[in-house]
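Take a look at this one chain, the form predicted alone, written out in structure tokens.
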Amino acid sequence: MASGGKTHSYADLLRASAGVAAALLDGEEDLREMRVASLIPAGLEYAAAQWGAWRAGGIAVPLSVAAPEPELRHVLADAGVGVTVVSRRLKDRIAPLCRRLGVRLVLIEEALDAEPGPLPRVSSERPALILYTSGTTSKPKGVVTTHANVEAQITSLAEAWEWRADDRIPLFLPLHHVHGIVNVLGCALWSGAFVDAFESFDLDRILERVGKRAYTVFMAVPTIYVRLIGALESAGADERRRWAEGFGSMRLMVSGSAALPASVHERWTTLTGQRLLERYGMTEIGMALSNPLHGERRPGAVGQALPRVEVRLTGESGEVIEGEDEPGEIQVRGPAVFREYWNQPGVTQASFVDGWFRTGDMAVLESGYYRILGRLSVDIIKSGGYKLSALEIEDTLRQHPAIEDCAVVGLDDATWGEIVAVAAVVGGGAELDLAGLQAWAGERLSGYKIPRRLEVVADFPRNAMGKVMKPAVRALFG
């Protein structure tokens, strides 16, 4: 692993995590599932804190290094955190909060040098992680995964994507989400691979490394691929060729955490020769579906069930959908599925039916591949008896020459049930009118007369992945 200008071996990580475990135990034999929060940037220190918490018998609760104080307070209080491990330069962000909540504070720089001691035996059925979901209708919930769950999530991907010890991958994704924790760091460390850790996405440094063919595997969110496309298209001929060849030489490039527009998928292939691999997962289940490593990677689809993962679609009445081309809710079962929501037994019970986890996402199976239609709560618009996918409409509208980005929501309507509304970010001084957009979209979306309401905005609140925020769109329309 490389971080902070230094390269560390797996032996270094084992020694460092043993020191962290000793510092956390502080003379005790076992933390007995004490929640151990961490506020540490990507690198050896982060991995040592995670492993140290596990080796001491604790539950790791990673915090976002960019989180505001109310979010940090909610996680610390809700999880009942007993100790927080923090890097020295981030100490002032959380130390006052820890004092108010009575949470012990440990500096990672000091813990790394602690004298190792005896460590407890930790069962694979004990909780390993509590990751907080970004709640859409309430405060974030803590998702509890056991060591066995984490192992199942990692080994499923290691098998499907053929991770190996000579792989090299950059790590710039947030390390309080499953994408960075499991898909990148967990899979790489399980496989003995090399991790090049960045505290954030550093476009220039990453492109420099790509140009030197430093990586074999690359994982990012769609917004990052859009930024990379912009960089390649604006670069000089020599730089573009070097970067494109660097990306083209990798054995695997993955996109996830949000829907990848088909136009981005195709443009990336044109520039680099790489066919991005899309997959589907959630905090609660790890990854469930994936396009194949070997075989067709279909734009707009998320592929098939991963090893040891069972997937099915169910209709509104709970019936299992046996055939293709009929949309339904994705339900998942298998050893990777989380154990419970922290301290929310009622919510946990309501989230399962006969052992199947109800994802709340809607999809359709088409020619053997699943395609995500969106969240049942916000992305599926029921209009005139039809179920319309807001994600599909957004993807189409982004192909309009005047639209840089957009977000689509359903608004209550006495006649139609819901009508389609869109907030569009228009670029380059272009003009956009509702009638013209309805005609343009109607030709491309199976004749649906959409959108029925339009608001053109110069700037708009965006989420961490750079997408226009749907709650803000709904507020815009009132």
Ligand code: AMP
Contents of the next structure:
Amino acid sequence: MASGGKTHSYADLLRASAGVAAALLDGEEDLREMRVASLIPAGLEYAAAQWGAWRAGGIAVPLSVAAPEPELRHVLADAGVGVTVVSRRLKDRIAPLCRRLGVRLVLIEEALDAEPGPLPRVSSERPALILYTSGTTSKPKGVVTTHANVEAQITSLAEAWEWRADDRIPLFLPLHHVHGIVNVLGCALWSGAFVDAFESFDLDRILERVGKRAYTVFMAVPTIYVRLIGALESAGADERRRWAEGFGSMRLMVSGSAALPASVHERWTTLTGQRLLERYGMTEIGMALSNPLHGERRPGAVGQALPRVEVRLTGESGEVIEGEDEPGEIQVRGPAVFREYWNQPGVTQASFVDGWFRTGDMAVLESGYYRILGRLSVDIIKSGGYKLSALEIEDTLRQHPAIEDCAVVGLDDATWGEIVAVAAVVGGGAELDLAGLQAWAGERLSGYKIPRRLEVVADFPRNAMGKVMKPAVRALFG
Ligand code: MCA
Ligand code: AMP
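Okay, that was the form predicted alone. Show me the form predicted in complex with this ligand next.
Full complex below, order starting with the chain above.
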């Protein structure tokens, strides 16, 4: 792995994670599923904190390095975190919060060098990860996956995409979501591959290395492919040829987390000669559907079920759809499917039917390949590959002193997939403008949840029952 200007071996990672485990255990035999949060940028230290938590018998709860305080507070409090491992330079961001919540703070730079000690035996049925994901409830929920779940998610992809020890992949996706954690870091480390870790999506540096043919595998969200297309199209002839050849020489380029428009897929092929492999997944299940490594990669489709993943479609009254061309909800079963939502048995139970997880996504099977049609809930927005809850954003914006009520919707956008838009009813005489609202929201919500469009309205379009009609709210934005 390369990070922080250094190259690290697998032996380095093993040694560093043993140090972290010892620092976390602090003389105890086993953390006994204590939740271990981490606030660490991508790199050896992130991986050592994850493995260290696992080796000590803890549950890893990775935090977003870009989250504002209220979001960090929600995760620490909801997960009942006992200890947070943090990079020295991010310490000030979370130390006061940890103090208030009585959470122990460990500096990763010190933990790495701790003297390794005895480690507990950790069964694969114990929980490994809690990842927070937005949904149809206001606040993000913790998705609990066991070691066996994580292993099933990784091995399914390692097999289907033929991960190899001589693969080299850049890692620039956020490391509090499955795409970065499992598909990139997890699969690469499982396979003995080389990970080139970036702290964020650094377009120029990544393109420079692509031009030097540094990578064999590449995984990104559609927004990133749109940006890469923009960069190639505006480059001079020499650079463009170098980058295009670098991308064209990779053995595999994957897109996922949001719908890849067929036009983007085709433009990428024209520019680089690569046919992107699109796949479909979710925090609760890992990856479920994928176009094939060998065979037809169909633009606009997400292919077929991955190894050891069972997928079915069900109709409105719950009947299983047997044939093709009939839309239904995607339901998933198998060893990769998560165990539960943290501390939410009712929501967990309601998310399964006869042992199948209800994804809330609609799809149709056409000529042997699934095509995603959209989501059952209008309150889920996908922006830049991030899943957002309109309800969570509305709840936060309602705390704004000028906002009496609001309705949040996602608007189609060529770069971001969707952008967040808010229609707001403003209290008597108050003023509200987009820039002011964005500044206010930026202290309370992650950047991708901040409204990009604002309409001040007298009331919302409502149906006969008085319920806000989101499609009509969307129409207000033209
Ligand atoms: C940022 N900006 C936005 C948004 N985000 N504008 C509209 N909508 C947004 N969502 C604006 C900023 O205000 C800023 O504007 C400019 O864009 C650059 O912002 P910045 O934060 O620097 O962007 P970035 O760092 O370049 O991030 C773009 C990104 C990032 C790299 C595409 O969004 C990203 O990493 N997305 C991936 C998320 C992901 O991994 N999701 C997986 C979860 P200005 O320039 O005016 O200031 S889904 C999952 O895990 C499942 C299992 C699955 O299937 O994969
Ligand atoms: P998350 O909950 O953040 O893991 O996001 C999972 C959601 O992303 C899914 O439920 C889908 O709505 C969406 N998603 C993931 N991959 C794709 C894809 N290839 N096409 C369309 N939507 C996708």
